[in-house]
Structure formats: structure tokens, C-alpha cells
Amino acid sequence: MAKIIEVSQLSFSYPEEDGNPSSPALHDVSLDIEEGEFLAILGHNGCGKSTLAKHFNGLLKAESGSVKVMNMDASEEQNLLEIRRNVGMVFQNPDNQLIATVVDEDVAFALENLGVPYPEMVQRVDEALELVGMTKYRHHAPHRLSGGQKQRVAIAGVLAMRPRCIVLDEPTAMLDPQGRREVMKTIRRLNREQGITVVLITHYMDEAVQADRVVVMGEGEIILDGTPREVFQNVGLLHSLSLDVPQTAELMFALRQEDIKVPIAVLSVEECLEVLEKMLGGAKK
């Protein structure tokens, strides 16, 4: 499969006020990401997950090393453009991301401003509007809708772009149980129908396990890089990192120190109740 991300080498740091480097927010990351993938970033505040971030469409420049987005150099200004074209982001309060005063007219004012057609722009926005499941908003004023509903307005304003990958920073972190469940439907839906790459930062553990993919970020390195079921096997590592896991693993990991062999990888509510059913249909034997 084709890379649509490539980082090799890279280190970042931000300046202090007085000009001087600071320690690395990022130190030799290299990570590619794969067309098509569903990529989950995990890592405590001030890891560098966000940094990274910020590199796949050239917000940032790399320090040393390298970033290349569809085998561009993100570090050469006139294919900036072209990236971020190509590299959506969506950030985490979709406040910030909602200009206009109604729905249609904010989804489309990235297009007004490449000059795109009004044809064109209209199917685009029709289109975008579709996918997320908000064209009967299309005429509501964004201030009123709920923050699940604003933030797929948000993500259809960068889908109306036509990306071929969309970045998303914790675009769940400021909203309830529900909105969080319409924005994961929608992120889910992209990726899997649309064959849109995902690339999700996130702190929630039922979240990262949707992914094909998770990297665990840590000291602005990347500590680990694997499925989920192979990610969320390391428990103990996690937690030194200051992470949760799934409560599942939590589970079965507490029930490992009390030396009961059951495996620590469960991801599911279901997977997890057809484990105990055996462990206790074992035990009554």
C-alpha cells in the first residue's frame, strides 16, 4: 500500500521567549503512515503528539530530518499548498473552526477563498454536508448546534476540500458522551466507506481501539507502534506513561497479578464476558 506520510529523523523544538531552543518537543520521530490507514496517537500532555501533528501539513517545519506528505517535501514552501490541500485538520474546539453565521456558507468558505467555481462549490458543500449527516442543518446558524453537530460541520468544511487524509486533534475532547459517539461514527464512516486516511489524536482508550494502528508517544519520541491488541497488551508501560487502557484490559490485567491466566489484550465488552464465562465455567469443572 502506498505511503501517504513519511517522517524520517524528525526533531522540533519551540523557541523560548528570549530566542534560545527549548528541550525537543519532538527527537528523531519516524513514523509512516500508510493511504487509507486509521491512525490513533496516544500520549500525556506535552508528549509532542500535537507537534507531530502540525508537521503532516506543514504548520510546522522540521527542525532536522525530514517530512514528506504524497512524496512532497513539507519543508519547501511552494508545495504547502498542495499539502494542505490534501491534509486536512480539524482541531479540538470547533469553535474556532466556524466563521460564517450559517452551516452551508461555512463549509464553504475555504472554497471561496481558492476561487473554486460556484457550481462546483455548491456540489462540494452539498457533498461534504452529506457524508457527515448534516445536510438538514445546512441553513441552521452554527452557534446553535449541539458540539457533536458542530464538529462534523467542522470536518465537512475540510472534507469539502476533498483530502485524501483529514487530522483530527482530540476533536472529542470538548464534547458529551453523544457528541463523542456522532463524531467517531463519522471519523469511522470516512476511513472505512471513502477509504479517507484517519489520522486521530485522541485520549480516550474506546476511541484508539477503533483504530487499524495506534503509536503511543512519549518525551517526544514514539514508544510503541502496533494494533491496538498489541499496543494495549502493555498495561504496565502504559500506565508509567500516565495512560489509561481499555477498562477490559484493566480488568484482565488485575486479574493476571492475581495469577489467573487470562489474557490481558481484550478489547471488547464482549470479548471480555466470553472470557470470564470460561474462567468461571473452568473453575465450577
Given for the second form:
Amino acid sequence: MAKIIEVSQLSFSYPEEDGNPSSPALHDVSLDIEEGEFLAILGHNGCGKSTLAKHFNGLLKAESGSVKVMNMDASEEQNLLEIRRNVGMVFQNPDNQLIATVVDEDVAFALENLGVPYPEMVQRVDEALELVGMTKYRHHAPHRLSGGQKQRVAIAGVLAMRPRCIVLDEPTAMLDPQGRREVMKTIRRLNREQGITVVLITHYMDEAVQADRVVVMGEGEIILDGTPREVFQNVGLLHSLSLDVPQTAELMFALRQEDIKVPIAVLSVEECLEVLEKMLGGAKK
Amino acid sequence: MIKTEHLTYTYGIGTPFEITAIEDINIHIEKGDYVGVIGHTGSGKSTLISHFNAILKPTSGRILIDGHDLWSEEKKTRIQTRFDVGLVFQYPEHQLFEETVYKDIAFGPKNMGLSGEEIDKRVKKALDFVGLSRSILEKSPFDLSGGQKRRVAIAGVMALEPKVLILDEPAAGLDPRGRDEILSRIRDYHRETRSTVLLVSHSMEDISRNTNSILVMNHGRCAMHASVSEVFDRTEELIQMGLDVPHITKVFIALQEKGYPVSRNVYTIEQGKAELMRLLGKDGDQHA
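Same protein, different condition: the form predicted alone was shown, now please give the form predicted in complex with its partner chain.
Okay, now the whole complex, with that chain kicking things off.
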């Protein structure tokens, strides 16, 4: 598969404040993201995950090392427009991302700025709203929507650009459980059905297990990189990085400490039930 | 401690945007309880808690705090309520404004008209509760990290020593470490002060690990108000309401439904492990 984002030996520090040099936010990070992949990035606050993500569409410029997006150097000014059309970002707070007074106008905002002809704009907005399941709310006022709906409108605004990759920085942090389910379902569908590359930064482990690949960051470096099943084997290491693991894996970890032989990386309720039933054998009454 | 009778609130009466946010709420929160408040976005949680310290006046119905009817008694009652019921809003760090951490935490107690000595005592006590060191007192709150700012803002409300402390999503946006830190501080505060605490959260895990009882709001009405175990036993209804149940709880409810003699009321890994060890005949006694 083709690589959509190639990060090579990237280091970055924020400008110093009051003469105190800041410690590097990213240190020698190398990471390739394949076209069509669903990648989750985990790490505690301040570990550098958002700083890394902001390099994916040139919001930040590499200090040393390089970031290439679809073979274009993200530190070259003349590539930025093309990169930003192809890598869209969605942030935590939907209220800071919606600007228009009607949903479809909001989705059309970026297209208007790009001077897309009206008939095409209408078509793209229709398509984007359809993809996030918000077509019937197209004439509603964004501020009257639920958190999950607002965030889906924000995603539609990015989709209208027809990007190849979407980077979402804690998109569900402010949502209720239903809103979280809606946003995750939308993200999964875009990835599977539309082949859009997804980079999801999250603190929720049940979201990370839905990805193809999980990268764990700590202190500006990549610490683990693998499938959810591989990454969540490392319960002790994740704990030491102050991260959670899925509750089901946590339970397995606790049982193994009592010398009970169960697999660790048990990532769903169904899988956990299966393992426990096997373990309990005939313990039914 | 908090009692409501037919409490109803309608926004924008007489405008095209008229909407009833909460309707006919009848609840009674006991003194010293630690209550989780859950509900989908727009279910009326914030409208409800804004009544508890007289920020909103009911459209109809009554609200009583510690026996005082907030809106039939004189204004003095409502002013006192603002000190008796401390409300920590979402993202409270956006409300820091003073030059130093000390002044920010002292702002509330100063408005209560307390003596300098008493204010000083309360500032330091509140700082201890949220686990920050005295060395930050003279710093500008704007020079602190996000997690520290959040704790300073919470300390500012704790310094009122309110009888009721209400926190709206105090862990939102924090990483797992920051979340656990804040929640364990609030737990200590509840235990040591024996005050009534209300925690509004979208995290079923945080609610189940911390609170004693749960108030469930759904489309402006109080759908349930019961113990943690009674509420999470109604999984299907909660999911219908856009809520959820911790994964570990789902596992144990399913095990029991398959005929295993386990408790349905498992919310933490420790409880889950203990249940399984008991079933395997490997509980503490045999190891000892």
C-alpha cells in the first residue's frame, strides 16, 4: 500500500518562554501511515501527540527531520494548500469549529473559500452530509444540535473537501455516550466504505481498540506501535505511562497476577465472556 | 439536603424558541450523599444543577436547600445559598482571573466577609484538598499547566466550605492520570468534610467508581434516582437513553444471565476479580 504520511526523524520544540528553553515536544519521531489505515494515537497530556498531528497538515513545521504528505514536503509553503485539501482536521470542541448559522452553510464554508462553483458545492455538501448521516438536519441551526451531531457536522465540513485523510484530535472528549457512539460509527464507516485514512487521537481505550493500529506516545517519543491486540498486551508498561487499558484486558491482567492462565489482550465484552466461560468451565450451579 | 417539588423550568417563554428544559422534577438528595448525575446532552442536567444555588428561578415548582424554600423566603436566603452550594462549572479554569493563585482562591471567602486569618486558613486547606503545593500560591494562575489551573479553580469553590459541592464534568479533557487525580481528591474531600457532593459526568466508569447513588436525567425528566447498583442493573433502559454501562458490568451481567452464580453489581476490576476468584474457589481464605 502507498504511504500517505511519512514522518522521518522529526523533532520539534515550542518557542522558549521568558528565556526558559522549553524541552522538546517531539524527539526523533519516525512514523509511516499507510493509505486507508485507521490509526489511533494514545498518550498522556503533554506527550506530544497533538504536536505530532499538527505536523500532518503543516500547522506546525518540522524543526529537524521531515514530514511528507502524499510525497509532498510539509515544510514547503507552496505545498500547504494541496496538503490541507487532502488532510483535514477535527478538534475536541465542536462549538469552536462551527461558524455558520445553518448546517449546510457551515459544511460549505471551506468550499466557498476555495471558490468551488455553486453546482459542485451543492453536490459536495449533499454528499458530505449524507456520509455523516446529517442530511435531514441540513437546514437546522448548528447550536441547537446535540454534541454528537455538531461533531458530525464538523466532520462533514472536512469531508466536503474530499480529503484522503482525516485527523481527529479527541473528537469525543466532550460528548455523551450516545454522541461518542455516533461519532465512532461515522469514523469507522468513512474508513471502511470510503477508504479514507483516519488518525484518531483519544484517551478512550474502547475507541483505540477499534483501530487497525495503535501508536502509544510518551515524552515526545513513540513507545509502542502495533495492532490493538499487540499494544494492549503491555498492560504494565501502559500503566507506567499513566494510560488506561480496556477494562476487559485489565481484568485479565488482574487474573494473571493470581497465576490464572488467561490471554491478556482481551478487547471486547464478547471476547471476555468467551474467555471467562472457558476458564470457569463447569462452575455453573 | 436538596429537595425539589414539581420543579419545572422553561427557557425563552413567549419567544419562538420556548423550550422546557426540565419538567416536574421531584427529588430528595440526602445530606452527605455522593450523587452521580448522568444524562444525554440536553437532558436538563445543567439546568437542574443551576437551580441548586439559585442561579435559575423555577418557572414553577419549589426548591428547598437544607429546609429553606429558596424563592419564597427573602433574598438573604438566596445569597446564603450561593455560599452553601458551591458550583464548579465545566472547564472552570476559564474563569480564573486574579493576579495570583492565592487571590483567586481567596476571592469567594473574601466575598463571604470572613476575617483575613480565616481566609488564609481556608485558602491553604483548599489547596491541600486539591493536592497543590504552597509554593504556587504567589504564582499567576495563567502560568500553570491545564491540570493545575483546573485544580486551582476547584479549590476556589472548596474554600467556600460549601455544604453541597457540585462539579460539572471536572475531569473533561484530562488524561487518565489527571482524571484519577482529580476524582480521588474529590473523594477525599467528600469523606473528610462529610458534605454532599454531586458529580455530573458522561463517564459511566467514573460515576460507578466514585458515587453512592445516581440521578438519571432523560429529556428533561428525572428517569431514575437510586443506588449505583439499582441504576446500572437497568442496562437496556440506559442504552435507550443514550447512556451506557461500564464494560466490566456488562460482562458480569451476561455471566449471570448465562447461569453463573456471580453478582450483577460489578463496577471495578477489583470487584470483578474477587467474584471470579470466589467462583474458582480461590478466595483469600485458601491462600492464607
